[in-house]
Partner chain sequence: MQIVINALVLGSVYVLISIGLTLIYGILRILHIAHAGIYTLGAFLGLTFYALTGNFWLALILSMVLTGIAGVGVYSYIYRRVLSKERIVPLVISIGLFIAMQDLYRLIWGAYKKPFALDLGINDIKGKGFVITQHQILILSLTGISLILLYLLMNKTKLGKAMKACADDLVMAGALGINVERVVSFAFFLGSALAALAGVLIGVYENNVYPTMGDEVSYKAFVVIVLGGFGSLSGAVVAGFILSFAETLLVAWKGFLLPRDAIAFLVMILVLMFKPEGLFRRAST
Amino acid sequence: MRRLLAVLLVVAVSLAMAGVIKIGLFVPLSGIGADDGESALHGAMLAVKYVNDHGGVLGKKLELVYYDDQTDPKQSVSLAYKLVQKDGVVAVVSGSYSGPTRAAAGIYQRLKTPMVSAYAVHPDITKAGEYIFRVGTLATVQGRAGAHLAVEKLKAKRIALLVMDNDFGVSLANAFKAEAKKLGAEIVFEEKFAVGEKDFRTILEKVKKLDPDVIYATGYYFNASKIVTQAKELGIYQTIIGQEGYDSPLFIELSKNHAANGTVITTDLDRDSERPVVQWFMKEYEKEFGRPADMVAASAFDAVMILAKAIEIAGSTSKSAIKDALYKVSGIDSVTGFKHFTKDREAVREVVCQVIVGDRFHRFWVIDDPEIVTPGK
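For the sequence just given: structure alone, the form predicted together with its partner chain:
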């Protein structure tokens, strides 16, 4: 009798499961990354909704299984085992930072489960192996694009560099510096700062004396908002160039006296794009979650969209088939303009330059030269 019950239970469970395909997500919902984690979660949830509203995948509905990694590599590793072995997800999206993502990438590779990193930029993540992909633009590409923006578009000859001292900031700055020099510009000033730094006045005073043509400052929206505010306070009116780390409505809100205006950034999210999926995403996100979407949300959205497409191409939920299919994904409804993966599992897309005018992000320039935007070149 007991055995019969057990069999019945298994049958019932598998019948119930038959209708869904599970995708895992790990995001920081507490700790220092909690705000980005919430954006990533919301972006991924919206993508699942989008896919399910458009008929699901392989006739089944997508289901998102997500956990809080507390911005902690130890957590993301144990969550990797949990997602794969207990929840039985067929693929995973990382909506977390470089640290936790890098730690978990090795585990997913070992468990042979495809993982797509939404916005973590560390170069080593995708080196974990053939199962690990990245939707975000690699730091080297973005730094390179930033150099073209500075030298070609803004005609800068003398450039000051402010470098945030972590993986993100340093890898961007190194790529920028190499390309800017190649294009004939001169780096007249370079200074590193800690992620938590709040007072840039002393450093900006020095920059002001040197009178560079532009300032290239790597950072996240919360320290970048201080850089632009304090620069304006000190009467520095040169253009400040940022990157996707600036790409949050909070960058504008946290800057005082509208100091964010005039800043130009390289990013993945083109808010002025006419493509219907972008318009739908921007509108729906604000309606659903009560705040404007940012780059993190858009990247997580795309990561789920790419996985959905890969499962469709694979025609099954076999993990190795999904992995093979990921290399073939192209032409999807993507918010960040994702085109396809390279053989090194890095994303190819146009790099969008946005300028802040009237306290809003707007399209400034688009870089689509394959020499610049293809990772690995």
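Having seen the form predicted together with its partner chain, the form predicted alone:
Shown below: the chain alone.
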């Protein structure tokens, strides 16, 4: 009998070791965010591969269960129930934009399932509750950092704002505007545009007449490429300041006649970092997927790695234990420079400013003042 029990124990342990831990992911693989969604998916896939190649977590392999949210908040809500109730994931990464992420956050909170937002910036996302965390930079932090970039680094006194009319664009612009005014700058122009806008000439003509020192334009890479191209065509040569939405090789590719050059952005990825993990990630990502990595991919990679570390700390796949362990994750070798979460589940990190020169992203400035980069300040 003892021998039989021993054999059964070995079989049980072997089966447990052979099991998987499911991590969910929702990303926009169709619709306006499809290219960013693909980057986020690839970043998450690379993280899962890395974890599994290094022994997995708790003796088990990670399995990524992912779906296309179509850049649609309604779809992200539907997928939240599917991932948790049908697929049995223990935690979820949002690889999507602020709208779908904000809509889904309340569902994951209700289902008591940890969700880590990779790069969505809207402040209300983490306000959904104690199960909702953000690896990317909060809009109020990134907008504030952008104001310091404009006023302190670029010496701007008169600023024009072009604001994409969605959660991402408005939240960043509001934070930028408030901080820029505190720093003594004047907002001489502000106008919103639709997410799908392609012709910015009328707006830019107005901006040109006012002759601001810099232009702060929120948007995604497909908006940004048209803004910088049309600005140069109209003879506008002031520095255009963007954000992480510009952080894509497609921004440079879609900008005509090298118009992206000279643009400065705030983002989470320092491509010139000498940290080994960053250089490994950049090389491995391009090797695996045939295109340069961007901030979206790096943030999704870090989100999965942070969840894996939290599961390891928890020593369990209990969702409440993983949630508690996320607060304890710190000192990991992250690609984006993530340090730890605040009590409000926001990431603490430096804000990197990149400039496009020679059709490539390069380090321009690093903002590390705690008064600027710490959420809640």
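Positions refer to the first chain, counted from 1. For clarity, a rigid core is taken as the largest C-alpha set superposing within 1.5 Å between two forms. Note that the coordinates shown come from a computational prediction; the quantities given were computed from them, not determined experimentally.
Once the cores line up, the CA of residue 60 ends up 2 angstroms or more apart between these two forms. Positional change of residue 250 between these two forms stays under 2 Å at the C-alpha, relative to the superposed core.
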